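Below you'll find only one chain, the form predicted on its own, shown as structure tokens.
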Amino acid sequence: MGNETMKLWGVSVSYFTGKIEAYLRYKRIPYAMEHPFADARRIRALAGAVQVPLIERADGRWMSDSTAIIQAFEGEFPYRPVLPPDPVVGFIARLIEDYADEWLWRAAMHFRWSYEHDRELLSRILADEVTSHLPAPRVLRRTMMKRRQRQSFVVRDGVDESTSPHVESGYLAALDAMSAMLAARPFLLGTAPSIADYGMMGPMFRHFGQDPTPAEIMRSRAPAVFEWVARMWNAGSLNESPAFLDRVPEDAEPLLRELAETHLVQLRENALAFARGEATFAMTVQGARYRRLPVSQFRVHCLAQLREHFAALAPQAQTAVRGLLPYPGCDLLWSEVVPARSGYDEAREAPYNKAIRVFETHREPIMARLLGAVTRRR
């Protein structure tokens, strides 16, 4: 594409437009942000959902789902690769990331809609940023987007005054095993960022890291990860070759366990509930109990890329994986102990494919369908 500037439509304090902001400026990729809302109904047709990111090519492609976009760009951009030429590093790598898009998604929303300080400042910037095309007052449209943030990502995705604790402690459990790892390295498996590390800037950088109520927790009780967010957005001044590890290190162990514990049991029970044809579905992670759970297509779809990333390894690596992995559940990934058909990009387009809403099932009120979609896909 030659010095092809790309149109990235994201939103400055967006999850996983934050992550492919951080990717995009390591490999020096020029683009140009806007923001998609004004345009929403040519956006929905050419893209097939309004989501953040996007990315709209100079030859009219449109690109969705930042790990299917990263993938794509590894092959198209060589320079400075970010996924572990070794097979069971990056393996882990990608698991890793998983683990960051869709298990920590949960926690970030909470506290950004939950907080009432935190709730008031993205209620303000998202208005002005998302919304301001529409013709309500600023105070309406600020009052409608905390009602439907909050309905349709916190309370809806299970979290209330039962779960919250749990919530919040799987992003102190993150911070702790990331602090753990970056004791030893600059970055999470080496001495330049993975695939993995860019999983992780999606929840840390412009949800945790910028939202009041989780940034004083990292400035207090991480501060190797404040560090670690600054130096991935300044990550494009690294002038050394990237240099990643050639085995899992021992520091990984507990975002491995956290992981397993965590983001694999909802991966088992959402794929069971889209088998069984259901809406929502339940699960207990830790001893938590989340109820009424909203069944995603997209997770299913996550599970069959695991499966196959690891059924492409060799023996010795699929071992060295299982090696590395021996809690219960585990078997999830290299097993068809539950079914992962999702139906969702069957004919490999990806990330030039139509994207899909991840969750589907949700219904919002007619207030909330004013605003457009403001999703969290990616």
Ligand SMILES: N[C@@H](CCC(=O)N[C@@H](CS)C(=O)NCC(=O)O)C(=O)O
Contents of the next structure:
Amino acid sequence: MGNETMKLWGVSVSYFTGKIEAYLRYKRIPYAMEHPFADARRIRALAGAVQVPLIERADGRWMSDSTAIIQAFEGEFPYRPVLPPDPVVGFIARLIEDYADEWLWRAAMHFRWSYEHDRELLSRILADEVTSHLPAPRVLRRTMMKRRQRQSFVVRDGVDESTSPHVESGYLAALDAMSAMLAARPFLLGTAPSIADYGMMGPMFRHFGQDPTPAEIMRSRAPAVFEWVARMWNAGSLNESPAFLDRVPEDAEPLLRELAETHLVQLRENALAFARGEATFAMTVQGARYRRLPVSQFRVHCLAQLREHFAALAPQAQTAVRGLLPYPGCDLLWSEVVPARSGYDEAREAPYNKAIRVFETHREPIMARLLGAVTRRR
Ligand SMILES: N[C@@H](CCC(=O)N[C@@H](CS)C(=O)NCC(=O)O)C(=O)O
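Could you please show the structure of the form predicted in complex with the named molecule, as a counterpart to the form predicted on its own just displayed?
Full complex below, order starting with the chain above.
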């Protein structure tokens, strides 16, 4: 399998495709990108869900979920590891990745689909890239794209006039927290990129760093993050061997506080609602009230994974992690205060399992359902 070129099913402006592309480039794993949507029926059957990124291996296996893909590749391709060897730094790196994957997503979608200029630009790019196989004029495909994305990922993900200031403040907090860390080092946890950096590349690269409204904010408020995005993209040119910190630096405190106050609250309320069998839930984060959010089975799995990671740490490392997270509610990482049985990947085959989407239970809006049916018939 030495010279295998991975087939990366992805989209050029996607959060998780950008994250995995940056990682593959750093690891010098060759890949060729294709767009999955014209082949949706076959891909759904083989991979479990039509989402990006997916990796199709030369031996016919399919990989999904950027976190699980990176973990599997770290075993298969040891060159330039991205998992810090210190167990405490390693756990915190994974936690930052999870916050980047699952919390900053809402802000990224809001900036892209709520601001007219961003929405017009991105709907044009996406309509051409992912729907040009559909027998409908571009103007219709573009309208459909705007409506689908806005409904699915902004309106139904709890962003409205009362919550949008808080959603936007989450982006600013991430910029400020990263700037504090990057003032001391080229990457978040050392002189080489770790899984924390790759997690942050999801939102910061293809969304915040490229979509017009958040990119302007990044350039003016956090030039060090803007520079880091390019450094991450070019990390393949690094010659030095990776050097990760052997302790979590004090400058990580604002980021850890922010993720505890936001992402961990969402993980908790989502898992509680999932355990009650509910389809939606409410939460209050940093004083902002989100009245109706979709329950995510996948995010219950995320919590279970973090808990397993914590449970596998030696007692001394567990104590150190707890010391770094002295905020209310962090106990869900180390105790059963919230049930976290997701039912996803019970056979533990990830990333070679059948994927589910983050909001699997979502009902598609009518236009998307109709066009999806056209896609499926092909
Ligand atoms: N947990 C997955 C999430 C992948 C994901 O949500 N990808 C988005 C695009 S960035 C997607 O394909 N969404 C499907 C859709 O919009 O229908 C990962 O880390 O790879």
